[in-house]
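First comes one chain, alone, set out as structure tokens in the form predicted alone.
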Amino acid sequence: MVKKVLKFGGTSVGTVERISYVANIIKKEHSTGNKIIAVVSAMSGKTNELIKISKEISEEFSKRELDVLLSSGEQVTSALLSGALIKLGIKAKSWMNWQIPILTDGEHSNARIINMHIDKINKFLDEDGVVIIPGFQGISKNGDITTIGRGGSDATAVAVAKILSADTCEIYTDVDGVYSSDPNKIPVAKKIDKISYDEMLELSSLGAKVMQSSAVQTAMMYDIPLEVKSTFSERKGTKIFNQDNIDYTKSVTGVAYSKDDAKVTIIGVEDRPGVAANIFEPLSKAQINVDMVIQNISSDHKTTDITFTVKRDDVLKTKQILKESAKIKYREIVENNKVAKISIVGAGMVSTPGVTYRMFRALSDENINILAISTSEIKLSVIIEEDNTLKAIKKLHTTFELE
């Protein structure tokens, strides 16, 4: 017998039937001896359009309201998926955040778990009972509702397992594991069985939307056993090991690709030193995420061409705050949101010569532009002109055999 967590995201529970299927997966479990404790999301589409009807009331709307409003969609599930499986002759209850309760910090919207009260879920997993807990949300230190970001129920599932000290974390998904890149978009893609923490995260970093990069980090440092799986099929899924399970041979993992990144160039910035610190300094501030950054001096070395990647969403905060700044002397802001961020990942990449070569003549042979670098020891991603992403995609997969 085994304490389990079993996350199901929205596509799971997206219909009435789905969840009647997803509870007969757990009345299997549940049926071998194991302890079950299942997170779940929000029916799927639910959160897009509860931001929508807030977005009606105001393009403003509160932060702390709206974690109230958007809460409430993993709270509809948990009831449905109890009284599905009571149905089924199983004892079940769901709990809210607040009736553990599950405790956060941090800001609306993006807190992040600190600890839960476990007596009461013990108690009850030890009478033979299943336990439903909403994913996405908790509670903080003043009463306030909570959510922890948009895919949280996968950081909440892996906090769970932590703190309830779980066998195992299995995330139920739509797709049968983490694929070499998006099968949507690349039907030769090939589903990878097993992957190392360090691999997952950097490709769920990255734009790969089979985990959020925060749950995948909290498995890593606490040492969870994680695999991804199809609610809608018994084919076996993947594995996410410790470091120990790194398959040096093969020297790149996956391709990911991400469409929500904007190129950001300062042009004729004085250059002399703590500009850079000057310019970035009041991002940070704002909460502003910066990711890749490359800087060219002029030949007479007065002045130098910073250019930094932000996400969409912060280009014209960014744009804002740089010219508002007394600090920052420059020629002109130049910004192009039409770039995809393209990344290779691989373990193997540390002991293999030759695969930055090999992805930038892959790149060249298909005359894509390489307008950004960013590099580390198991990734290595380039921003491009978004229109080429999908052909930088195929290629990469056959440059690297992938298929």
Given for the second form:
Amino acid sequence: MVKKVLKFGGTSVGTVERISYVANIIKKEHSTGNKIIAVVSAMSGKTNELIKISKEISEEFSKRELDVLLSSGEQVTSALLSGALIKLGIKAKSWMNWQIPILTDGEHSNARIINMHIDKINKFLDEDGVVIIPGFQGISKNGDITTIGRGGSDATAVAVAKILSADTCEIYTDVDGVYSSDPNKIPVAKKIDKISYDEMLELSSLGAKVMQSSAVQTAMMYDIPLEVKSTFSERKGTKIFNQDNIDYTKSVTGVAYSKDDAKVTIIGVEDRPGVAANIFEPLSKAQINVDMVIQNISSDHKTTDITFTVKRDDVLKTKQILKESAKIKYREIVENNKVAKISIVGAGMVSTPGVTYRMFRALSDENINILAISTSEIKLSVIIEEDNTLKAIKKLHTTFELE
Ligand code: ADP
Ligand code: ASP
Ligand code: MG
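Given the form predicted alone above, what does the protein look like in the form predicted in complex with aspartic acid (ASP)?
Next comes the full complex, this chain leading.
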């Protein structure tokens, strides 16, 4: 007997037929004697639809009420899946976050699961019942409903697996595993059989939405092995686990991309000590995350240009803060919203020299200009013009033999 957490994403529960299909997967697992906890997302598109409706009421819709609204999507699928199992003759029950409860800390829309009461869940499992838990939601210590960030059902599944000491945590989705790049956009992308937590964390933080990054982080912290697999095929998925078990013959494991960033350049800033601090301090106080930074060498020793990237959603606020700051003197601020961040990720990069140069050469062969660069031990990211995204990813697949 094995205790399993099975998480089903939005597409997997996107229609009534699919919910019935998922119920049959659970039935099969349950019939072999396993204890099953299913974590479900809202039907695909539902959360976006609810956000849109909230904006029709107000662009500044209350964050508390938004969490109440958004959590309804997962409530619907939990009840439907439970009902589908009951129809198949299986004892099943769904609980809302506040009934369990699943306790969270932190702000609305971006809370974090800190604990969960397990007595009634374990009791129901012992009575041979299938437990259905809605992903993405929790309850704060004040008793308010919270949500834990977009794609957060993955994080719920991992937290539930940890707190209930499950033997496995399987992420069922609409692709049959983690690929070197998004297989829906890059047909040459190749499936990865196994990948380390560190690499998966980089890939998901840099845009591979197949796993939510905070879920990977929790799995890594508590060493909870994950498997990403397809709801719609029996093919073997991708195992995500501790890197000791991985072989590093390849320098690059995957190529992630995101179009969430914007590049900001401050032209003609004074070139003297303390200027960078004066620029980035007010941004940090305003919770604006600065990612890459480049400072040009000043030719006249008086002024220089500083380029950095922030999330696109933060560009207006960034410009406003810089304009209002009395401490910063500059000639002009220019921004570019039409950029993409392309990142190569691989634990093998640590031991393979020349990866950086090969990436730059590959992009230059395609006539792609690099606008900013950042590196860490196992990743290398560049900012390029957004129109070149697919061309760059394809070229990097060829260069690093990922096809
Ligand atoms: P779910 O609703 O099941 O949580 P998501 O839409 O969040 O599913 O994640 C699955 C999607 O992630 C896939 O349909 C695919 O388009 C996308 N994706 C992005 N990068 C990758 C990658 N490297 N490997 C696999 N899928 C990826
Ligand atoms: N429904 C939520 C979202 O769309 C959570 C999830 O699907 O994981 O972000
Ligand atoms: Mg997801």
